[in-house]
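For reference, the chain that follows is the form predicted alone, supplied as structure tokens.
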Amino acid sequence: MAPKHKTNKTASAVPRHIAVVMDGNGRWATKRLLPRGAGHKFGVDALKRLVRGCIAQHVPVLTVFAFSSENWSRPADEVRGLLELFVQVLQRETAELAAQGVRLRFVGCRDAFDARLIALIESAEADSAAQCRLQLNVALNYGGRWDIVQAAQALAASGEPFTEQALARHMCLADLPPPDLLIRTGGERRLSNFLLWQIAYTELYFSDLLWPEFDEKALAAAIAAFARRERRFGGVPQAPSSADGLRVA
């Protein structure tokens, strides 16, 4: 279930749960004539801000795509960089963020990391188990058609017939709502592979800042975007009706 969380008069305009894409650490790092993997690292320090706006801004789910399935393509250095910045990041920032109450919990393949790694993950899904204000779901090693395909081979095992609702609930996050907004990052106007099941009908939201540079100001402009738009979910509009004070064409 989503963590609870406050409400206020403008709960409805505020998504229930962001996905976000995170891209640009390496541009960002280009630009300023700095190694790539001081991006990734100023990156961080984004993810940061995001959590804190999350929080203010009274979203119970926050779901960030940190190392996708194709990432292991990139030059051996920056995988290897990148994933001894996780290990720094767990063992430095674990115990912050359940101090701010968000709960971690990592959706992805796990079978090709270290055992140190691994070992940091679990302690951090357990130790922040308790908290409640905000889920923070960090996708590693994760890909939208692994997810089906994991989620395809766990209801063939099971029996059940198969069915959408029945493959649904053997996806990565299939206990939460599905996101309501997702936001990309870095000016590039794609999904790549990212909750393909799950964002059937996610409001998309494309930032041409690069990620080290996005901030709580950056959030709240997308959370106000997405508070303008009208959601059908396939459906018509509905017609305003006279008591809402508003004239019907």
Ligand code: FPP
Contents of the next structure:
Amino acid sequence: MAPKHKTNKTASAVPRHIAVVMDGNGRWATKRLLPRGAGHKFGVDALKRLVRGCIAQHVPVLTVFAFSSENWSRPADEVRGLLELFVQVLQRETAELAAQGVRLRFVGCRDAFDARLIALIESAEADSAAQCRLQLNVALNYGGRWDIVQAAQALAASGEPFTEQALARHMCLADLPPPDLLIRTGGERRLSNFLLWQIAYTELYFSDLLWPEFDEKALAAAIAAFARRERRFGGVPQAPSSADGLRVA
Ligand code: FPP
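What would the structure be for the form predicted together with the ligand, rather than the form predicted alone?
Okay, now the whole complex, with that chain kicking things off.
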């Protein structure tokens, strides 16, 4: 059977989809004797730089982890501050993002959000629907386990036979290529329940920078590291070809 994926030698060196765990806002603020919420505000600036960087590098899809299903366990004032920040950012930035050609989509469970945030999410998605330079997916109240369960429930309700392909069709972001590259800042080396299904063959890249420090140069370094990876998707290393200057039997 033909392979489903190409190895990196023939695939593009630019990821078609980058996923990002934007970690380190709190530590960045604490180091400067600022409240943790200030770190999240500066984190928005880093996200804006990331969007510009992805557009400049012709990355077509970007998915960022803005609030996990587990983030509700943070102190109530931090959770309130984050939800208020999402409202402010959506009010302030949606038109500018659309002007840059950014199409917005939100993934995650919306049940816990108030009507104001849900209305802003829906209008940001509707108002940017015609844009196609960069698809920006924001994971809000999202968890990889939640995603698998909601997909399983949708599949069960559909009555389709339970297969891997059928379940995949019900996962969030099923219409997009899976992430080629996952970047996590903040020095931790874990996935924290992000896109567990979608990242089965994603290349992982960990940066010690705290999220507010992440800039276009750091993005370029991550993409350059990705370009050096050999992707096998469970296969074997590619044999050297005559184009590599080696004799091939
Ligand atoms: C993790 O750092 C960061 C978050 C939980 C929030 C990320 C949110 C933003 C950058 C704002 C984005 C806004 C929109 C509308 C998408 P942390 O607080 O866990 O940092 P720490 O590990 O240093 O404590």
